[in-house]
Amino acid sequence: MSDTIPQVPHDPEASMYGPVTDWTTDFDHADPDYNRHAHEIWADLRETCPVAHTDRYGGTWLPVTHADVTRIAYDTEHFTSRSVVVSTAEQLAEAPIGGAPPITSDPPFHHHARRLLLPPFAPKQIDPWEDDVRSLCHELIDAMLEGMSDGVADDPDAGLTIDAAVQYAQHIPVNVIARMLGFPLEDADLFRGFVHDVLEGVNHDPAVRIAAFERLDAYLDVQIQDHVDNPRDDLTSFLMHSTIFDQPLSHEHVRGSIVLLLIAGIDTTWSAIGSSIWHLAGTPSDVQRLHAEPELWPTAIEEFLRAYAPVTMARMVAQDHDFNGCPMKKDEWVLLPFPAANLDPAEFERADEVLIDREVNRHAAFGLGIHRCLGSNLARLELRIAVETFVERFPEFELADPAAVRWSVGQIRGPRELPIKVLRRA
């Protein structure tokens, strides 16, 4: 398979470690080409080596059929959350609340502690963003085409080149998570380092990386004394005011609760609606029909979720345990990608079509098991109206240089650069 792919140059100063050698032995998902040709390599692991093994990493394994990552996912007992990033450096903060509560929790406290989360992610507290989100989507369009030149601009007709990941996707949920917790808007780009930070650096040397949550965690430290010394209502202070067993939850469960929600809350958003925006660039027709047809977008949305699902979480092996004859030691790190479970033949119809009029959908977008999820209302409302106002603003548009395309390293699969020409404007 890799003697298939074109590699992308490799950082040799970024990571510690070289260029993948066989996808089967010796898999990264820090490679660039991982996520650039994800999909050939999880066709070609499910048919040669359903689950694959690195020493990279101390040790980690890469299943990629749906039976098993499904069953990785519910088994609690072999399978440990408290660390879900493979990572250089581990982040192994002290049980029962883990670095990033819920989702670094094991049960019991995980049950808790998620249900503290809950509310604040109803539907009936989610839905009103609707109209926030889609206002933000034009004001950020309306941008991009104001940084045209005259005469593009008076020309709706003309076409223009812009970059619908750097101005667009990953605009709207640094925004919006932003808003509730009630941090500065003016912050956003530290949000985006601190995403690259936890999310991309995963290789980088150990040092390095500890420095960069040492970062975050000040940043946040200043955040939550600021709501101490001026209250409001938003995200940060219900954490502050919640309880857990009827004690006030610890400054590191509330700092925790927090990392998940500006990390996890704002990259796999932004990732699924660059993805989305990628695939209708390259399928016309797809972007026809749903002008035609309006009433396909809530399939269209969930087969997007299916086919290009950005999460891939993680999982350490609680104790020595013999997985399907795989021989997993303690401490190893098994790496759950949903995207391909997705992708998995044997469990869905035409599995590697996107088809936007797919009914019976059960994809495992927003993960599997206890941790499933809990944003998933928020991110389907950012995505849908993202996506939606994008084709309604640009009706044509395409890849400008589908070679530009630059994807995401490690766990969070999704568009960094994304080069679209835009044909014709509303």
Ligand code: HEM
Contents of the next structure:
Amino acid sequence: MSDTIPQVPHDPEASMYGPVTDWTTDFDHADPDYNRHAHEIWADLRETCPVAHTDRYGGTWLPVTHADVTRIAYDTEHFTSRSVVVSTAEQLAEAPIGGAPPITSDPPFHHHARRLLLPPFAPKQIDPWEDDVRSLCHELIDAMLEGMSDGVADDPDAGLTIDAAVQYAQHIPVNVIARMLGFPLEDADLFRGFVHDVLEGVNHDPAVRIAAFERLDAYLDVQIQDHVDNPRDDLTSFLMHSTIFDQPLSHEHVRGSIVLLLIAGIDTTWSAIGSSIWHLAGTPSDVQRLHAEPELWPTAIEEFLRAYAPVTMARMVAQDHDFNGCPMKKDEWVLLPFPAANLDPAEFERADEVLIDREVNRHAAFGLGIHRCLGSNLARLELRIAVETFVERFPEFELADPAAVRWSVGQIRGPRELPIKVLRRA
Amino acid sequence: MRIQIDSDKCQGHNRCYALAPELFDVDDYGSALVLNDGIVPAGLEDKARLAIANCPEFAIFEAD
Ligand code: HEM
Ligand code: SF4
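Now show me the form predicted in complex with protoporphyrin IX containing FE; what you just gave was the form predicted on its own.
Expanding to the full complex; the earlier chain stays at the top.
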């Protein structure tokens, strides 16, 4: 596995919109400043304008309180999941199935598309991956050390700077999902490219976006055909042989669900791992505490998920209606920032502090209601093992250069470049 | 103390099973069930309350 993956840098020039002038009336979740300053922006809006609106993307709302985010997540009548990524052009297949079931499906179809996928992601199916994930994390760290100039690998006191996002976090979920789906591991760069196109290129010219979706579909058609020619036991074959209402799934359903699994699991988990390491790099007292009190790991992981929840989802307004005094119009977008809900002081005590021993933590990082993250058991496993292994191998570390941290763009928030100076190696 | 799960509300977050495997199990679809008919063995009441307080869907409750 190559350890320096060239990143496609965010290109503000490609955006259809200019820089944001006012975060209350003209916000843009794909402006690089949004994720960089998300916590301040949400706190500010919570005080001044709890449901903001922008004309961008054909009209988009941004509720930031826990109460509003919850209410929308549970209200599948006024809000459809037909599309969950706010962008200039989405593939808008008809409700209730949508382009990537079950995430783009509405009731009652959603239930059936989701039920199909629940068993392979249930805890008892996911737990056995633990050893493989741990080995993968160790291999990534070994590869970083091997890549260092002579002598460094063997001298634990030699200074060492690594990129915890590029050389570590980004590889973990890609590798696991590629193995689950039975896709070539060498295509990892390609998968990250697809994820980038779908989730980060949201403000590009619609024609560019549509071409990106076509590339992804074409790639998956080849993979599905390969499973027809070489049958094997994996999630792709499982979907190809599944039925719904006693009928085999359509090719579009199989492909759409694979698109979802490929996209939903990758930069979400990579972001959660990266943000957790970013927090620890800036808070050495938490690292020391985790060494001294390893029983705090479970609450620490849930707290990282709360405080740095990586995933904002979206809905479309299903019918004109008034929401808390806001005149919402059919087909406008509504961002569903679970991360902002998790930071609402009306719901969480000391909401703006990261408390790794927080015992009561009813956070919504994996969503609420019928679309609860289907991969949450896998995501938690990958996050816990990845962060634990990092801290075990690198018992002391800090940010090499806080200004060099680069955050993602769009609805998934996490560090894409995260230079870390390792101060001590185990 | 006796606890119950509202299966219409449970979405399978599995916070309960992770926090208190002595009190909860999960089925093949990842939905939670209470063990022992929901009767909480003496000494595990705090764990039961912790599970109730961490369920994101408010699906676990104390039965009388
Ligand atoms: C830390 C990592 C992750 C976070 C924070 C996260 C978050 C979320 C959220 C908030 C939703 C709700 C969507 C909505 O309400 O519209 C969701 C749905 C989903 N996630 Fe995740 N996710 C993560 C990792 C994964 C992984 C690893 C997979 C699988 C490989 C996955 C698969 C899915 C699927 C299939 C859905 C759609 C479920 C449905 O619509 O019924 N996610 N995720
Ligand atoms: S924590 Fe709540 S929603 Fe999750 S499995 Fe347990 S009862 Fe169900």
